[in-house]
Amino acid sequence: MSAFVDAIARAREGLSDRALETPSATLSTRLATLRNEGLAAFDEQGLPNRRDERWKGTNTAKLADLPLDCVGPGVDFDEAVLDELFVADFEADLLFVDGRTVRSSADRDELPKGVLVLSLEEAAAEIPDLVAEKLGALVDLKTDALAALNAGLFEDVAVVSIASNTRPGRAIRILSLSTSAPEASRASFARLLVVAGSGSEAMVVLESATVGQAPGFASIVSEFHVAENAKLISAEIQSGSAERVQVSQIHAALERDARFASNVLCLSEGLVRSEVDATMNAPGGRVGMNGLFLGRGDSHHDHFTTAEHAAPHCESDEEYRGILADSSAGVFRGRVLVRPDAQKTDARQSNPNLLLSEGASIDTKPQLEIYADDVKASHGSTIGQLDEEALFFLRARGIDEATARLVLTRGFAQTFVDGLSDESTRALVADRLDEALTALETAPGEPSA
């Protein structure tokens, strides 16, 4: 048995006294069933690896070597430890602490009329009926073994109700970190659930970061549903240290004339996977997948997406963008599937990826899988360096060699941000990316694609 395996047997040794009990019957009936149902599931599946199609570019010894002293939420957070962070500006709507809520918007004044932002505790109160019939529901657990996992072992939700023909004036904000010292590594288990009401048109951040140095395991499940002529705009930025394995999956369903885009920026220094699933259940529905990944150090960045047209008249669009440095690597795998019912169907899908040194590398497979015929679709993907025309053309006004590769490396990245329709969303996203780079060594010389 793995070291990863071992920790979360020890842990469901525990589940019992730590019971999703709930006032409401239905919904702590349907919170014991994903727990049963993500377990049993995990056991018949067991940890993935490269056997399995899905994960054929990522080696998962990290994960299954992980020494875990503890799973699921600590007795204690001090929360003076947000003052080391870089998190102070986010200003979270809700804070999420190793998968349990922490702090939540008790003033409901605070938040734009008609949008709930609500622990689990709190959405049992005010909306169970709507959380038990919409958690769980996007995820094949048995099929995914680590959301199986998630569905097992998490012990909050973020629950976002936004109802009906709303549109917020700002984005909703989601903060999750995830803590470990060198004397108690620890796994965490967190949910995000949005439901968008019909006509609603609004933003959800959520922003994932780790604390300390020592390893440890995140896991983020976001589920989102959108409901008729709904609008939802995701954005999610990831950040952890080189000794972490984070997981997000994001799942999401459409109905009729529905949008959804879903846009990820991550710059972790481990091994990281991301996952975007999108479905497209009614004609009209439009969706967008931008990503951008920054790999440095020795990172493994791992990004698995499906755009699925299960309905005809539906339209997706997708760019992910890779910047590799160091010995880093990455993995893309974008997945265009296209139902026999899913007439007219258009799809669009891009992979450019930037390499600056000799030693990072990219493994990039976009796909598109059709059972319809009066379909319009494209992909390609592409591996370069940084232009060295360009690069003469700097250095040659008086810019030094290594500010001029970052200035380019930050167009390259400029897309990404130009995307994002909110302003202090963009903001937000400049300066982590900015930090980021800033902080990155490019090393000169030739990269190898």
The other form holds:
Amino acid sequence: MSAFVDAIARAREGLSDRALETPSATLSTRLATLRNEGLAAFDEQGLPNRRDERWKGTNTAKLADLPLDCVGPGVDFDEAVLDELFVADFEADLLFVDGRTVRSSADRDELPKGVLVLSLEEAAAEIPDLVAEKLGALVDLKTDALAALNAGLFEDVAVVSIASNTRPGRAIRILSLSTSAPEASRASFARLLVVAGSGSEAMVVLESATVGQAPGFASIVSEFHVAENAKLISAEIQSGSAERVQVSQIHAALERDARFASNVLCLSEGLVRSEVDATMNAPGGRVGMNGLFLGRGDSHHDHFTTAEHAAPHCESDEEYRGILADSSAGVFRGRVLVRPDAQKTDARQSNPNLLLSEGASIDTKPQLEIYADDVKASHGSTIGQLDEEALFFLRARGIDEATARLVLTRGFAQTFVDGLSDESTRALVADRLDEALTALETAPGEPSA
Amino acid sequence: MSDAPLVSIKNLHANAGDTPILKGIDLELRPGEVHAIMGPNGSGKSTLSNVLVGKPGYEVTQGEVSFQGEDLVDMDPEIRARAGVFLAFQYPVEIPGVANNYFLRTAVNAVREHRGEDELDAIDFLTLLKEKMKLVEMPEDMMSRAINEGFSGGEKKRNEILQMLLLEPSFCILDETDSGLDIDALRIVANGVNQMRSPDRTMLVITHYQRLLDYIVPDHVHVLSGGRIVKSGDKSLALELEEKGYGWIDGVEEEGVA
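Cool, the form predicted alone is there; where's the form predicted in complex with the partner chain?
Starting with the chain above, the whole complex follows.
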């Protein structure tokens, strides 16, 4: 057994049933089912490896060999740590630490009307049936070992519910931190459930970050249920230190005329697997998938997306942009699945990549699986370096080379930033991105001359 | 007009890639003067402007260029720009994702810092920008758009002149700024350039067509051919060239051969 699986097995012995006990019998049953089925499915499958087509681009040895001392949330979290973090300016409606709610918006007046942001405990008291119905509904445990493990081990859920026909005046913000320390390296499992009622229009921002430099593992599974004619935009900002393995799995299901847009900004310095899987279940669904990943140091980013057209007259539009510096590696797999009934599908996909150093690499592949005959589908990927003509132009206007490189790199990323319609989210994303870009060794922000 | 040249080019030989293009150019440009360089295609006009601003891919193999008494050849392009050398490009590059106003402010502040002036904040810069934009009749929405992206040919050239107005260089090189412009656009561009004429500034206007020189009247006209200056004169030389072509000048190689 690998170090990782070994640690998981030890943790299971001490797993309590406490998290499964809720005032609602329905919800308690659902939680117990998820735990049992999740653990069983993980045992069945084991950790993913390269023999699995979906993991071709990533060596999972780093995950398998991860030394772990503890699994799940620790005892107490000192909120003073937040002040030390760059995330201090992120005013969260719910703060998750190692998969457990540390603070939720107890003061309901701070939330926009029609919006609930709850911990699992709070949700069990207020909306148990909704959670029991939706939680885990979008995840196939039998074919997804890491989602199965998450289902087996999560202890808490951040629940966001948006009432029908409401439009919150601002984005809902969730902050998920995973901590790890020497002698106490940790695996944590977080969970987000978002239910957008029919005709609602909302934005949910999830920022996941790490605390500490020690090795560790963080898994987060997010489910977005988008009802008829609703519009839900998600933005995820992932950052993490070099020794972390982070897995984020987003699942979205769209009903008739629903819209869902996922925006993933990935700045992690370690190993990341980021999945977005959106299924258009009824006609008129529209999915946007936007991504920007910045690899640096020895980071490895594996972005795996699936746009599933299960009904006619749906549209998907995807653009993932990769910036790879130093000796980082990127993997992009864009899967477009068009079911036999999904006539009049319109699917677009592109993956432009910018390689900033000779040691950086990108492995990009579209994967079109089309079983309907009246379909428009396009895809394209490019790999390039900074434009030398543009670089010279900026220098010829007095801008030093390092700044010119930074300006052009930021320019490459700008499409992603501009795609965010919510102003405060756009500013947040731009800030995080700038911070990461100016830290790049291949494009330092300080003028050199 | 002072007697000390602002720019002094002596026996300049240069390659574009591995190909020798400039084969011994001598030019003295004094403050306040406008020099025009004309010549057939392939005579080395663009190579000269690229060498003066230090574009990678061009190599000086012999001779020297001094600017304000300093050797220009070994300076990085950004240092030349901050010191006051400016080239209005023949083919301005499009840069998606980089907003024009952001770029202009970065450039202006880089130059100001070099001159020991304070950085302009967003508001002061905007005031300056609006003032200069009026001179080249540029609509405000062009500022928030990406550099030259989707600009017409004339708009790109106006954007070049706008940069010149903002950076206030002492040595302005215009590389075929008139090519492809209609009369209205040409008038606007020339207006911008004429605003910049001053007793302490030198202009080197490279053009294929005499028409531009009706709007920007030069003090001196030089004919470049085969990488050398084969004839110099005053503004009447340009008119003579317009009328008779280049064939009558000794040493001019046939178009396309050089």
